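Next up is one chain by itself, shown in structure tokens, the form predicted alone.
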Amino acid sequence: MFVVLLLLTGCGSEVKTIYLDEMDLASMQTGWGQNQLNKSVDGNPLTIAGQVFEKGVGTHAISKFMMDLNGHGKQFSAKVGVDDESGDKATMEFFVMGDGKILWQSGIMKKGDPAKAVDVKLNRIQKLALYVSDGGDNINYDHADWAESIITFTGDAPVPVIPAKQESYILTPPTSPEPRINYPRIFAAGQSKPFLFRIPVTGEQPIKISATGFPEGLKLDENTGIISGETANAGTCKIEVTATNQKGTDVKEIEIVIGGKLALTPPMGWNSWNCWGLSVDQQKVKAAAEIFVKSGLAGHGCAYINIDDGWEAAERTKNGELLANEKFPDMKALADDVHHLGLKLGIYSSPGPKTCGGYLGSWEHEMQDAQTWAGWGIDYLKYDWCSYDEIAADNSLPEYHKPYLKMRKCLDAINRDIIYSLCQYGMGNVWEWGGEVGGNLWRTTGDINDSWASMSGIGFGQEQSSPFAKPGNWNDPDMLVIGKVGWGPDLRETKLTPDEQYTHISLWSLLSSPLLIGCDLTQMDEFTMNLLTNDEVIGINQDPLGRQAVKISDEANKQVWMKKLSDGSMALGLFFTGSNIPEEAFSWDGNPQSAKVGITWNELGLQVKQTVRDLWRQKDLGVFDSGFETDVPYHGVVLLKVSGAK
């Protein structure tokens, strides 16, 4: 509802006001969570340096909102600042822009700084934009408040500018009806421990699979491609696998390593958190496993079905045994069902007394829980720091190491391979020591969400961890946020545009990151399947050399990342990230943005002509003498493979 002021302009028209929280803010972008009206982004009273404001909008950096004033604006006023609920290291900067120019900026603001008053004249301004930057330190609990935000205007009210929705487009060629043996092509298991590996094969069914050179104790089901059994023969063997159907035959070599590190390539699969949150249950997990096979995802290498938080019973038994709650009536039967499909089952716990969701953690029951999980048939453990803050004496490295070393010893004592995923959000530069405490992978960052600010801030912030990635030890920038997500029972389409989703998958593949799908698999559309089933892109992620990409070039709004591959070639990601300059963060004329992004062979240390292949389109682009340059869409990518021309 507008408030009409008893004030007349020189031409006799009324001057009216509208509060920002009275507008339709559906198009207001936020770096995390949801924008809140008259509340902070966490749903608390708007509070800046102890001062509470009744009206305003709570958001999270990086935040963007544009409105069309049509030249009718008179004034914009507000009180802005860092909400008191923010993290102690939160920094941000507020900008008010009009028609491509900065009209007001706050300077860098920190938690505890008093609110700053905004008072901007809007005469003749056509488009007004509000922007909150991350202060240059990446988004980290950067909760921003536009308190008491008021626009005065004459004539028609301001109208939010809603960016045109980008239509999805499919680049991955259709899966060939001929049989094809895909990635991973190397697999590790423990000596004299249950072995399970589903050979990833696509093509028109039925497909018969045969192999030679197995270690003693292992057997192959020729109809499913599932290898199972147990072998005491430590070492490495190479088996020759043949897949045949009515359309043809494919032969590939697969390497089996017994008795060494697990996870010699980044784990691929699904995790329940980004779609179901705490509403996960046994039927949802079983459905995900079945979809893996029916949809063909298992044929493209997806193997892990991981249950996140929310499965634990409220109390342990008298003997201290941890049970599943009523949502999971038979965890052992669930594991058996998943294993029958040739897939693996993962679970979640915390070294503290409680999980992040308030369920029972493994504190003082570590060995007992490891034995329980082994008895159920668990293959993967995500071990989340959560309430261990209550236990840790301080923030020293020995305290960070302690709970993870303790569980590592327990996992080593059971007769089952369990991939060990450390989840403690990058504290103490975990990438430098995660392998030393026995982790197969470790989170390098806070939780991801489906905003460009979150995904890009995390993905493009991984350079410092690159030297520490290798087979069996992977940096984990969190799960994928494509498809239908929601973190609870109510799902919605990801907020990432199609271009941003291509960037997401390309970047995670270059980074040798675990590829854990976070959407509801039962509602995947053709576009999402296209993102998850491109075997040339997956091959970059699953390359056995195990290198993580490094940043080669970084201009104001363009980046080039390079990953060395086992065949001597290189994978390149050419990204148009968009500018960090606030004025350039908006499309003032409404037209799609793009940019030329390129690299010279000299920058890559190459001296000869190179063949360039587009990996998404699976198409050779030609031989190039000195480098390569191409158009890249806004927040998009061109993913290439570069190899010496023959």
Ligand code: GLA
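Residue numbers count along the first chain shown, from 1. Values in this document were obtained by computation on a predicted structure and should not be read as measured data. Rigid core (definition): largest C-alpha set, two forms, superposition within 1.5 Å. What changes on going to the form predicted together with this ligand:
With the core held fixed, residue 615 shows a CA shift below 2 Å between these two forms. Core-superposed comparison between these two forms: the C-alpha position of residue 123 differs by no less than 2 Å.
Comparing the forms between these two forms, the C-alpha position of residue 269 differs by less than 2 angstroms, with the core used for superposition.
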Second form
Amino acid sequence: MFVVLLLLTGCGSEVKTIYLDEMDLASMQTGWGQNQLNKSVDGNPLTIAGQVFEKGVGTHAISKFMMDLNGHGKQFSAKVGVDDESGDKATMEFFVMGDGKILWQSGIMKKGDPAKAVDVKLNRIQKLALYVSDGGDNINYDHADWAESIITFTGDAPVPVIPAKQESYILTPPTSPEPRINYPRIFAAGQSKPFLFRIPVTGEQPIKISATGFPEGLKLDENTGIISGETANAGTCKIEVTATNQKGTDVKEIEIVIGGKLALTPPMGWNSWNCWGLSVDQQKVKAAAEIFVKSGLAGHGCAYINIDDGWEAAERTKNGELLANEKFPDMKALADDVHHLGLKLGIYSSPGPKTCGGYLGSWEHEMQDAQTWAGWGIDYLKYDWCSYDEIAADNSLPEYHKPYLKMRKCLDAINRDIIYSLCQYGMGNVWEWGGEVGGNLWRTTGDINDSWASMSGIGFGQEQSSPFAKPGNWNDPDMLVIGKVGWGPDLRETKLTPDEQYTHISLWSLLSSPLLIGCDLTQMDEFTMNLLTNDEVIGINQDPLGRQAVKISDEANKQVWMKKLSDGSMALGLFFTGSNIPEEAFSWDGNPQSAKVGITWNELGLQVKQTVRDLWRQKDLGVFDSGFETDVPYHGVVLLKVSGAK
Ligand code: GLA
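Form predicted together with this ligand structure, per the form predicted alone context:
What follows is the whole complex; the chain from before opens it.
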């Protein structure tokens, strides 16, 4: 019977077809959002230069999909192009690849270019891959269409290749039971304003913390390490802190600076947006603060607990006062709870009438809102442009400055230190003037998401903002996307691989970016916790010199970034980004990819031999005469400290 069937079907040589949108596309990677069947990534009809296609797949650069043809493929045909819903500056390139080689490439395509026809013979190809690059200019609104994509084959249908999930691996050595005074080791506060700083200390409890050399008016709780009070003594004073437990003692100097700029190192803490989105509530925020202390994150320097959008009531009072909504029954009590733990509470608003989430903004109530926040005990404000578009007269710099200057004046008029975080997605090169309008930090880009394309596009795109970072003024490439995230009530594991997460934290540390954890702290696993508690890595982020790393070399798929440190040494990130070379975007043999990445001391302007330390492993690698090279995993990093050898 079987033989007869085979004869009837011509031994499986019958030519069949399958549309791309009929395949299981769960393993198709997309740079933003979700792939859509027979629709654009935003869910509209697939449209390229006005031509509408009924069938196809809408995706977003950078996109990758691989399938096993097992030599049964005949032909791949499609019409590809930039969907009309893309941003005006969208560019991308489509690639069809077989067994490690480019079979067809579109050339750079722009919005408005007519669809290009692909017709590729697949004879004897084992693995077929479809790749959309970002065209070399980042992924902003690059909506890519594989329209009318069809595969002709004989025998078995093509099978999607599901990339092996990378197992997480921990590099950070366990936190020592001995007392350790961690970072930051410099803290600024206003003159005669409420002062609150929890000295970051780890080690086996109980730990006794003492200090000498305080400015008058401040007092230390020896059991918690919380310094509070207020002082009129302007200037810098160095206190000597001693932490002691059964296992030993640590002594470190901490600088207290009164009456100058705030945020002398990048703020470290948590923000509700990347996990809870608009579903944030008082209980979740309180839980985050408690976990900071319980888990030890506070001992590693995390201090800010920031509420993002979604806390505001629908209407102001008759007197125009802004209220919290029913999810935050008592904002003042929440602030007290957070302060009691030695931590700080942040809040969110917009200079426009509405926030990005559609809640009330501070438009025409700026002073009143600043007073309300000060009354509650707020320590940090994220001020998000959103609907201010309706108010701004045009896209000129004075119009960009205006709402931020206005709120600055209000914050200066209240008797409270409030860190001022500007959020307007980088418009008008905000890094060039964010400090002048009084910002302590400013978002440099649109919103991050937990894809490699988004995180790496933002992180590796921070070169031009680099010269503007300094103590008190930081570029903000957005919040961390590790752990359980979801932007709403339903959370899921980040889509970044473990190596991509090491890259994320290393890059943000080198860039002197705020380290604002974006995940649900109640569900952190060991891996996530270890990513966030490596004090040598945090020390790079919190270095008091306040430099932002610069790119030293960019060789196709490898990059080296360098940050100068206050002790005269350098931090170096060796990255294998793999992003520009389509052939290297896939593992053709199924094995994990890696590359040698290196740097010579010459390239760093160093003349003498150097000691090299691996910061994630907290291990010296030796003394190297003229440079250093090592294997770096795909999308991964090796983070080093390089100091002159004796
Ligand atoms: C904007 C910001 C985000 C977040 C949301 C809240 O998109 O960029 O970080 O604050 O608004 O609605």
